[in-house]
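Okay, so here's just one chain, in structure tokens, the form predicted on its own.
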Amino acid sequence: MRDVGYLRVGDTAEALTAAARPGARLIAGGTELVNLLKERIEQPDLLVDISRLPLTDITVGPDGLHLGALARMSDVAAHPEVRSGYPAIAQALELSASPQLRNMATMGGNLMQRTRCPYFRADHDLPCNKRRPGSGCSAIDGDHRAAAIFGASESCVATHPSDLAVALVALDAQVRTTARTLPARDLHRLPGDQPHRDTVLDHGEMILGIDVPVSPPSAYLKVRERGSYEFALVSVAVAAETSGGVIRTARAALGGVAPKPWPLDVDLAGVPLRRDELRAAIAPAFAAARPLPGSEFKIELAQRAVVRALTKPIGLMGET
């Protein structure tokens, strides 16, 4: 048995003098940490507490939704004004681990959440560059069903497991940190060389809250093997403003390909709200997939997921 100091801290300025200590881990609902501890993934020297921290606020306002990082899953996805403006993001939320997670859950732990695949947390200790770096990637002449298709390297072709993330992308949101603010797409990290560093984050650099501008229609849309509990296959978050049947504006991200959300970087805006038309204008975004032969459905799951998303909750609840 190992062990761990823990610290319940009583303000940022404090969270941020403990959370500078070599060997030193934040935590807050400890959904996911807690399970690493037992575990022995995560082994640090000190847990310092943060989750008396004023930062749980939910306000929604004329420049947008702003979030603080305690604030809860399920308070986040129960919000009513969440629900009606950033429905993407209560969907996100809601498709989420369990109501009983979502209930400790809070938002910038979910964003914390690290990058894996089955083999992460096997019961056998396999070579796993995350766990033990400089061990080898298991997955990628193993099981790769789950395993990347965008993003990913010799080292590691985990996928990033953050529903709430993908949603945020596509949302074009901001992550306010201690030390900076930025954009959520550029929160997490690809692999590389370095797959046991997950996001761009700086040791003992805590995440404040996040900013989503005023948001267009938008959905979540989640592509999983079983029907709750479940990690992506695939994921998409779509949110775009349509006239007469036509694409004005749009932005989608994916999820459940990649080591971290994926944005979509096609233009869509003339493209008509009909499934052939969408299928050839999103086609050149797979064009870099480089898939394992087990996960190369993903591309035409992916695809469909994007027209899906497009043609029937933004198709009904866009229109102008």
Given for the second form:
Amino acid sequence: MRDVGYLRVGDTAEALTAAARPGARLIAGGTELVNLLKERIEQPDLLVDISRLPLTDITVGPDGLHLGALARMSDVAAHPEVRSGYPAIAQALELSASPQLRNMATMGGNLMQRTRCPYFRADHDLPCNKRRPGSGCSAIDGDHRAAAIFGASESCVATHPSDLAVALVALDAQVRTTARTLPARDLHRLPGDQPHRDTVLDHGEMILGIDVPVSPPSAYLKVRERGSYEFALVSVAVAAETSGGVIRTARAALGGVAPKPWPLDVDLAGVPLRRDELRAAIAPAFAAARPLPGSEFKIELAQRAVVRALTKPIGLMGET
Amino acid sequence: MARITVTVNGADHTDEVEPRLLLAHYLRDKLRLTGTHIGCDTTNCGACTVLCDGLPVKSCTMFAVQADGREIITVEGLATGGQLQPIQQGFKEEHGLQCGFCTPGMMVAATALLERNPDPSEEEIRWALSGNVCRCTGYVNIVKAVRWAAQAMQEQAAPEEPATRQPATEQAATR
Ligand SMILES: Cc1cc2nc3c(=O)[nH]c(=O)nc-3n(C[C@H](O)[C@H](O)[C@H](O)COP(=O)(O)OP(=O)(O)OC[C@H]3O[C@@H](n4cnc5c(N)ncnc54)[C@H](O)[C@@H]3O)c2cc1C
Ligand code: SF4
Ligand code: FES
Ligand code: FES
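The block above covers the form predicted on its own; next, return the form predicted in complex with the partner chain.
Let's see the whole complex now, leading with the same chain.
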């Protein structure tokens, strides 16, 4: 790991000034950044430690849920009112990473984590446009089981790994930064011909918090190769109001299928909570899927996951 | 260089460190507390688990500067006064280890579990240890070891103070 400077900041203004310097990088829990430095994926000159800023709030009020950027994954997941009112968020967090990591990792850092594409993370030089722009993409003709089926480009087919981000999109959350407030669904960007840029945030822009409006019953279903401590092959977050076995309103987002949380843009109002009707209703959203040979299975898997998330008792999700 | 003061197993240490120094290396190389193992480069194995302000964290994925002002407990801090803690005894009694490489991390993570939940089920134990990988035991005896410790701690606690849950380290000190 290359030598690097370190500055622990005492307030947001100081953080902004320091983070604006070229070569500066924010560090919160460090559970992602330390790895990016170890692998030399990022080689900043200065670490701006924001971990002691008072941005750890978890508050539930009549207008919804507010999470400070530095609230820890473990604290948010364990919060009784998050568990009862926003179970998709609690479940997405609890099913992420491991206990030790959740004890350090923060909301802001989770959203800003980078892809787990094995070529991007490789400890020797392999073509990867996200890591070394212009070098090519090893995944397209290589191991792309984890690749995106939506929103990929010829330069990059990687998926975004955050479970939290998927839940936030289904719950229509907003992300507050030092420069703006934007819908969670607009935070991450599609690769196009600039796959090295994961989000729309500018250099030095800092996430301050997340605002989630009052939510209908919600759930998070994560499908992965083993029962714990693994990233999603496919995941789905749903927030739905139902009555008499029929959906009144539903919002869903998929993880593991795109470079960003992928909103399921179909209107499910009036659809009965039965497998065949649900399959028919969501099918149009999958017509746009463009898988690679190795990731084609995700089209079927994702549809089954959506149906299962909607038909299992809402709020009791998580056990895969 | 940055100046840090870290409380490790109850003793304060003030040192000048490079910001890129990992906490695991600080503990092992600077403080010579080599019970904290490093088993991977990818934040996966959990051999490096220590407690930071009472919570298990991976010391290989944390810079020493991040521990400034924090209280760290390593595996060396579990036993007090030459007396093995129930969790250590449990691993011995139930053969919770073979090569022993994962054991410090397992015991530290299990210690945090038992402080929070003195009577964990098998599932709760497996969930709490899901960030710790063992290549030898198949986990069955590790789960038994934690159950053994839970029972031992409850038996110890029962005669004197039935309802209180004391942290394991304090319990030993007051025993
Ligand atoms: C083995 C392993 C398994 C994992 N499994 C999962 C999983 O299943 N699901 C999942 O979702 N995640 C998973 N993760 C990722 C983990 O959740 C992230 O490492 C963690 O959330 C990052 O948070 P942090 O506070 O430690 O971020 P840091 O490492 O401190 O920062 C990460 C990035 O975010 C930036 N950043 C931090 N805070 C802010 C802010 N406030 N504003 C703007 N930028 C900021 C940093 O500059 C850095 O680029 C896993 C990680 C590991 C190592
Ligand atoms: S999919 Fe993206 S991250 Fe993976 S090798 Fe290709 S360019 Fe790199
Ligand atoms: S050494 Fe493997 S997780 Fe820390
Ligand atoms: S006893 Fe060998 S790795 Fe666990």
